[in-house]
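Given as structure tokens, the chain that follows is alone and in the form predicted alone.
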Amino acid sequence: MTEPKEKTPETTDHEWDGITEFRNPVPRIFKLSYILTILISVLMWVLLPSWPGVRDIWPGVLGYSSRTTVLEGVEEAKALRQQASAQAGARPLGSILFADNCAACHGYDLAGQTGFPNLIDAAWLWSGTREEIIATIRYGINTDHPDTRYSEMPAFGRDGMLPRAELEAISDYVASLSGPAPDHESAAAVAFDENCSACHGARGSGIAGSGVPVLDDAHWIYGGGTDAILETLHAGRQGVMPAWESRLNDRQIEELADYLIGAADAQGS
């Protein structure tokens, strides 16, 4: 009995290093999808915007858009927030820009932390009338506004102005202003005089809405111990406060400053 040859499949006639390229069909699963994804493009070029235009692009039957969508979030926070607010009752909006605001850096309780000032106690850098307030707030302490609050503290150890044993005698000088009685005669007061009133005033006592803080009370933005006071004479201190008049509005600044003087009277500040 004679067997059936083999048959010789055919091929596109293109060899590489002696692979030879079959002539085998497409699997079919392969050009359904092909077929689909051009059915499912063509789809959503209807339905959706895609085409350009002369004056606009073509909107799609579904008038979708991204733009939309966004604005229409916007709008509901918005009401959101009339509505949060409209249930506050006694909540004055300035508590709530200030949470929303201020709160990460000076505490919800307004008590501040290490390196932010405490905004309930009787101690302002510059003063805590209305108008200082606002302008702090509407153009923030060494920032890029042009009408920016400047606040520095030189580091006197850094830079080499001044000795460490000089610094640890100034350090527990000042620690010691805000006590009983502080030696205004010895050597470290000395150096304080020659180094640090002009800033800070004469024995500490500070020089109003200059931006500087007064050292012979309990009040401190770094911490009144040796330790502290040593550090920020040896480094230096330059606090960053934003300038928020590009975030909030007029009556927004104002409702907080509002909103600030009321917590600090309230506390008896």
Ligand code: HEC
Given for the second form:
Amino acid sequence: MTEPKEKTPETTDHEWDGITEFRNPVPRIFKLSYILTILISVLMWVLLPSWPGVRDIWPGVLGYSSRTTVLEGVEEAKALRQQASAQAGARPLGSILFADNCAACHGYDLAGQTGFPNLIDAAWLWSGTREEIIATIRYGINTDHPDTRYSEMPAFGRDGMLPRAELEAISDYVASLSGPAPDHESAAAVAFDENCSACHGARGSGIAGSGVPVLDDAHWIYGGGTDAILETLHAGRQGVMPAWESRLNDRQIEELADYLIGAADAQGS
Ligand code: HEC
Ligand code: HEC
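Other form of same protein, the form predicted together with ligand HEC, not the form predicted alone:
What follows is the whole complex; the chain from before opens it.
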């Protein structure tokens, strides 16, 4: 029986006190990848910001910078946000709020209806500045709010201030004011001057921002026919615009004001 001959592995020929070292080289694939990583790292030093220089770090041939990447990301997010709000702008918050809260009285087209003023004509009762519109929406007109706007057309007939015949003549005169040839010399014109112009301005031309309607234009809250005018003179008018302070927040009220201003501008008024 012969012992199977043990295969002696190759040694490195180094020998220390009878101890030899086997030759066990690193597999070629490891050696190659080691060399490759070194080459890649050299390539990276060249391409990307790496070694400190005298003034600044080596910026790299590609000019890459993580700070620029972050800034670009921020810009991109900003652009997306702008795009989103521009899309929302197609249906501004103001128009949604208006449809929900105001259209029942002022109409979905903002053009008003009998008793409720048109909000896109040139005729602002309370001047069309942003502050004034905000105040009107916030406090209302003829409401119980302590800061309410107040507006009342006296009941000349019912309260016995002027006789019926005179009111009829004045109504005809008022109806003629927006027509081609009002007669400013008539007795009715004189009566108007005495009884009405303090609030409605000379010849009904209005007093800007007082809340009192102009009478010599084509815009009417209650109607420009003689009958409607006579009814106004007889029974008076005191339209109520609700106060929205407790129902809408500041931002919503401002959105509404901007929406009204935008809509009025779009009408060219
Ligand atoms: C219940 C009916 C009603 C509702 C609802 C209503 N309004 Fe009015 N609004 C009126 C009346 C009536 C007037 C006119 C008051 C008067 O006779 O002076 C008015 C007047 C106004 C005016 C003043 C116009 C001018 O020429 O100066 C503005 C502005 C206005 N409304 C905006 C709004 C907005 C915005 C909303 C919704 C948040 C709204 N209104 C909801 C009834 C209403
Ligand atoms: C104390 C101020 C005041 C006096 C005086 C006054 N008015 Fe008025 N008048 C108003 C106000 C305020 C309104 C708006 C009421 C409302 O919107 O509810 C109005 C509304 C009217 C309207 C309705 C306008 C519309 O757009 O439908 C007519 C018409 C009118 N007045 C005519 C007259 C005539 C004519 C006289 C004189 C006989 C007169 N007023 C005197 C304050 C006055």
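Numbering follows the first chain given and starts at 1. As the structure is a prediction and not an experimental result, all values here were calculated from the model. Each form is matched to the other, and the largest set of C-alpha atoms that superpose within 1.5 Å is called the rigid core.
Residue 251 shows a C-alpha shift below 2 Å between the two forms [criterion: core-superposed Cα displacement of 2 Å]. With a cut-off of 2 Å and the rigid core superposed, residue 72 has a Cα displacement that reaches or exceeds the cut-off between the two forms.
With the core held fixed, residue 50 shows a CA shift of 2 Å or greater between the two forms.
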